[in-house]
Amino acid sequence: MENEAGALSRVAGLFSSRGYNIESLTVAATEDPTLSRMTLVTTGSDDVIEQITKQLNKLIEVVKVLDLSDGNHIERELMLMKVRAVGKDREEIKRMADIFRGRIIDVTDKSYTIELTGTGSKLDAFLDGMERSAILETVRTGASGIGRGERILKV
């Protein structure tokens, strides 16, 4: 989509006015500073997804719509999690982070902040494996995706 003020608002407004839910949304400038790439995750029947695609294509700022789930793609999400880490729990939390290939990026005498990337299901599994009472704060980016191999988004 064009990298201009109000473009994101019009996409969100389209979803809101039609009662569609946005599960996650990430937007950032691309290698071309006049364009932004928006990765949007939503759910619905094939007919609903087709309707959403048609409506998005009608927006002036939208240059191209590609459904990544129509082909092979790579999808990742980032999560930052601050956990209570005191006493004997510190080693167990470090072990869990290592198992999930997470990194401890901040350490205090009472907490760790862990950075973890992967699919949404991997992040969910990490959350499920953590003691709920130890979790102080969680921030997730939502999914970003790109086609595998030679599959690229050409404008």
Contents of the next structure:
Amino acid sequence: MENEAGALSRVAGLFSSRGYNIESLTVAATEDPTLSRMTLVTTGSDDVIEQITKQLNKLIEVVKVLDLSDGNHIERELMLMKVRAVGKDREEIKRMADIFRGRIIDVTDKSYTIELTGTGSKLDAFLDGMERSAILETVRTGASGIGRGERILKV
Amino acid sequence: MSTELTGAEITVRCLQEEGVDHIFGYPGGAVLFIYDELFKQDKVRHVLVRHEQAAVHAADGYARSSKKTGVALVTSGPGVTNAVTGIATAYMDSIPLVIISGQVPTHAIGLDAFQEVDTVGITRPCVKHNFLVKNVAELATTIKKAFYIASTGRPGPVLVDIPKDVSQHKAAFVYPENVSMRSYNPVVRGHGGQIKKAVQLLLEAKRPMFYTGGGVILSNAAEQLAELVRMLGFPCTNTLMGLGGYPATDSQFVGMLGMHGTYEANMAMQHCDVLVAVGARFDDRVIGNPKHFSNEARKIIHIDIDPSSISKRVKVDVPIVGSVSGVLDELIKLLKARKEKPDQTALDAWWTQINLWRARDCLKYDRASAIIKPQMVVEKLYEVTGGDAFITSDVGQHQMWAAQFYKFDLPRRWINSGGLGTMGFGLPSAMGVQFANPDGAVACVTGEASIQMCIQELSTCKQYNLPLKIINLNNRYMGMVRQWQEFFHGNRYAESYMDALPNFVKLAESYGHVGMKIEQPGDIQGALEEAFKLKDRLVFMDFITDQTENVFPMVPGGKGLSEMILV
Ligand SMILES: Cc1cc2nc3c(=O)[nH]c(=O)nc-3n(C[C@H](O)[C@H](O)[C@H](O)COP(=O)(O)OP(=O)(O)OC[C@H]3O[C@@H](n4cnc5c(N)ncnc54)[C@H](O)[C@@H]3O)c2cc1C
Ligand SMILES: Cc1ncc(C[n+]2csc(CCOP(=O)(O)OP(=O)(O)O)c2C)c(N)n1
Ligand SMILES: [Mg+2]
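Beyond the form predicted on its own, can we have the form predicted in complex with its partner chain?
Below is the entire complex, every chain and molecule, led by the chain shown above.
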């Protein structure tokens, strides 16, 4: 969509006023600074998804809409997690992070901050694998998506 | 540079360049520079209303009755909030408007400044698009875009919010000849393959039906529609918004359909085998319960410029995205090139069935009544004006009777708020109609409750000598509300009665107009004739009508089209 103030609130407003749900939404400028790209994750029946696509296309600032789940695509989400890490837990947590290909990006004598990317379900699995009481804080970006192979969304 | 103009000058120059001859507005602090520039010129005539809601309704009536974009000008804060009802009304009916609003200076935005509201935020859900202009250098292009967006594709209101300092700052003025926007390219031509499929269905139909709406009017396609429908010999019904899109006096017209549509239109809609929906959006007041509607199998062709109108409430078989006029031209051309004709035997049988439904005479009422029947007033209005008037209306029973009993043969003659159903629309929209059609006869069919929602505009009518004829169907009830309470709430008339109605005759007179009170059925015709003879006066006609009259037929909410309550 056009990289203009207000474009995001039009999309968000559309979803709330028409009662569609937003599971996650990420947006940032692209290599072309006049354009920004949004990945929005939503759920609904085929009819609802069809209406959502049409309604989004109607927004003046939306340039193109693509339903990534119509074809092969890649989805990635970033999670940052701060966990309590003392004593022998430190080793255990480090090993968990390694298994999930996470990285420890900040350390204190009581905590680790872990960076993890992957699909939403991978991040969920990591969350489930962690001892709940050890988790001090998590922050997730929501998914960004792109088509596989030659499938390109470009203006 | 000497060629630089202020934002206010640019705004007015843009309006001139767009060929705007009337704008409807109300001044205030944030738009004073713009008013100053309007004052200095005479190409764009400003019409001073008495409430911003009326400014937008007037611009709306102007647009609906002409083919132009209506323009309104309001100040920041309360000026904008007053305008919102008007904007939402136009949005729901897809009417092209440009609304210019003043805003607090850019440096004060966000500081809860005097008369500051988040105009772009408040209006976002009820405009086709809106802009906040932060830099005077972008003003001219923005106004150009606003007119372009408002009037193309599916039309709608576009708002341009101009901070006071932007109207003061200077920039070079160049009005762009045209604008192109990569993110806005409305489709005009329908898909050839789909149109071919439609032709095939039309030729194979045994019980066909045309169901046409506001899109025919907006697309200026009434002539093509008449040609196509007559060529095929099929029945045609109109939505409330589509009236006048097909001549009501034509024998192939089966009346309006929907909640208060005719028996024959609703039955034919329910039982047809091929339905051609043209610029109509399967509204809930039109097809009733969608589940019940789809109980009968039929093939649906749907022509609409807005893809989101298609398969929204009812799945269709042949969607055609494009302008009604373009697609109908194409259909006519293809049909003319084909040797086959529709199955005449089947069509005859279908018409026999439709005529049986017609014989039910669903709009009958007691013509011998000693109390004035509202239907009779509209019938007489039709006769006295020779069917040639512009009729605006408010919202309620009177609106439905006007729609059922005034036979509109031409588009842009029936002006009403269908989608939002805004009481208060009738009088101010009639003002706009009169400005767009200075020689036309303009009548507003209203009710005693609705008219009081914008009654202050009688003052505007005096200032500009607008010779409107106000037909007040005074049943001393919010009749439409009372009807629902009678049918569905055990006759408990909660707050649908208004005590202390004004003396409308004196009220009209105090505004400098002519007032009449009509209480006898025998006086209806004479009074109307007298009123329309007063060519240069506004006449307020207070018809004291039957309090208990109801609108029939009626499809109760949630029921199917063929489950009508009949007289
Ligand atoms: C008290 C009350 C009672 C009512 N009862 C009824 C009733 O009994 N029957 C009834 O019909 N309505 C009734 N209505 C009105 C109803 O609410 C809707 O406003 C109306 O039915 C919508 O009409 P439409 O389908 O023609 O659509 P509109 O709102 O006129 O929409 C026009 C459609 O045409 C499309 N379009 C626009 N321009 C073009 C173009 N150039 N080319 C192609 N397509 C275009 C648009 O995208 C849109 O889909 C009632 C309203 C009130 C207030
Ligand atoms: C602004 C607004 N408020 C409320 C309503 C709900 N409403 C619809 S019809 C109606 C009554 C209208 O009464 P009147 O104008 O006397 O017309 P009648 O039905 O009696 O002909 C009301 C209150 C509305 N449509 N618009
Ligand atoms: Mg009333």
